[in-house]
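Let's start with one chain on its own, the form predicted alone, as structure tokens.
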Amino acid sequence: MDGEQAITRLIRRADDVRKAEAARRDPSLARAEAEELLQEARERVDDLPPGPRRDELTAQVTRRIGDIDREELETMLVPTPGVTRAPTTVEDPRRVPPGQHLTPGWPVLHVGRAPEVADPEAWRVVVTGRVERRLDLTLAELRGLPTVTVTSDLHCVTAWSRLDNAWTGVPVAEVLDRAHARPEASHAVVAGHPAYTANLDLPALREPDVLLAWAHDGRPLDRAHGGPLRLVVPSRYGWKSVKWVTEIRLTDRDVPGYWEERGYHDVADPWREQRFRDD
């Protein structure tokens, strides 16, 4: 059986498991079984040569995993202990992007395990790539730059939104100004532990509400939510707001990040519902 056939069979098996989910005593077990099949399919897709068929299969797998994630999140959209309760109503419904629903809490979603950080003050972020001056900054050095607190909304691709987040940090534009982007620089790849990346165009990264943040609602960012340092990009779905930031690498072209390589949209504008590459 070739790679494409094996992937297609795994997708069909996952679909069959989901169809029979209602008859299971514990539907969550069916979702877990389907997700395991889809994760195997995703790994096999990564081994296929680049091309339209790989992109098509990637999108099929990604959409199905996204559906499972959204269903599981329904049980998480409640107030979070130790986190300020967020508003769940708005006077102007246009404030909330289409397809989103509000949560008073702050669900935790990320790739892999949160890193162990023995000494947050030792955390470093580098700015490299198409720059005139490579930067290597500690958390203390970042705090020495012009600091702001910006209130903005966070929109997750799994369809929840958390309103009125007060982020404290340094505008990314302040950092980029010190690195002096070269004329050919057009995009950035932002990396975070563990081996996670997201791509952004430079105009989006330089928006005034885009921060390297170390505090949320007046408290230091906890590890689960990206502490000691995370990127915050309010105009994009949450996977672009990279947790545990370690590097901003400027490039002369758009280079897909972790989720973008797996079928998610390169831009990720929640107002246009740009969840997947073909949206």
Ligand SMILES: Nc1nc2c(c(=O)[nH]1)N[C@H]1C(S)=C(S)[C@@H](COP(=O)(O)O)O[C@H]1N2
Given for the second form:
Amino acid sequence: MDGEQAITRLIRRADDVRKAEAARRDPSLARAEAEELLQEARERVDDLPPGPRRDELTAQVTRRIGDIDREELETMLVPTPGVTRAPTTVEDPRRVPPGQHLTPGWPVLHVGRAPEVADPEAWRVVVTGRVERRLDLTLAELRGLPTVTVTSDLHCVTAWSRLDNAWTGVPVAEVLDRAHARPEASHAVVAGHPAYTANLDLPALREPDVLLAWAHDGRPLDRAHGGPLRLVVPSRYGWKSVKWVTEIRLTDRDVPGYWEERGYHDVADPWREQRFRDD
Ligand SMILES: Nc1nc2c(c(=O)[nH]1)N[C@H]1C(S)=C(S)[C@@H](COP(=O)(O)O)O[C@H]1N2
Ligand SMILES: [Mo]
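Switch over from the form predicted alone to the form predicted together with the named molecule, please.
Every chain and every other molecule in the complex is listed next, the one we just looked at coming first.
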């Protein structure tokens, strides 16, 4: 059987599994089964010669995996207490990047567990690596730096987007100005609790809407969403917005972070759909 036929068969089987889902006792099991078939299809698609047919099959597989991820996430939706916002129903292509859908709530997404924080004001972030001056700042000290509120959108690679988040915090550029990047500093690895990292190039990190944020929509940031302190990088998929941020380490080369090591895209621009490496 030729490669394309095998792929369309895998896709059809995945669709069948999903259709039978309603009758099943455990829909998440059916989703896992379908996702496995689709992952196999994806691997085979990668082996096809480049061209419109491969692009078309890639799109078919990606769309289905996105649907499954979204359904999984819907089972995890956590409303933010006290925050009421008008539900956005229109998917404006100028606001919502390709392949993304608006989420009515605000999913909580992270690997591992949120940290226990006895004294939020004592939360520390260090700026290390290729800097002239190493910084060690508590949240209380960060509040003393120029503070801004910037409204921006959060786009998770699992295909949900949450628009109009009013983040309050200090621009990372303000912090870096105080640490003085050395001439050879080109990138940063940002670390967060418990052992999470994400890499960014320095120009991206210095954009004016990139913040170390402690408040969201006028309220202290929920612990689940990265409180007391998280990074916010609106121009990149959400995995670069490190929650419970502990360190910004400047490097003289690009060092992949947690998800980048696992096949996710180095840059991660949602407008260019840079979800996975080589996309
Ligand atoms: N420390 C830490 N930060 C993290 C993550 C994580 O696993 N650990 N996940 C990232 C991902 S994939 C996304 S989409 C956002 C989600 O933020 P939210 O939980 O506030 O919606 O956090 C990012 N920051
Ligand atoms: Mo994400």
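None of the values given here were measured: they were computed from a predicted structure. For clarity, a rigid core is taken as the largest C-alpha set superposing within 1.5 Å between two forms. Numbering follows the first chain given and starts at 1.
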query = Superposing on the rigid core, is the CA of I11 displaced by 2 Å or more between the two forms?
reply = yes
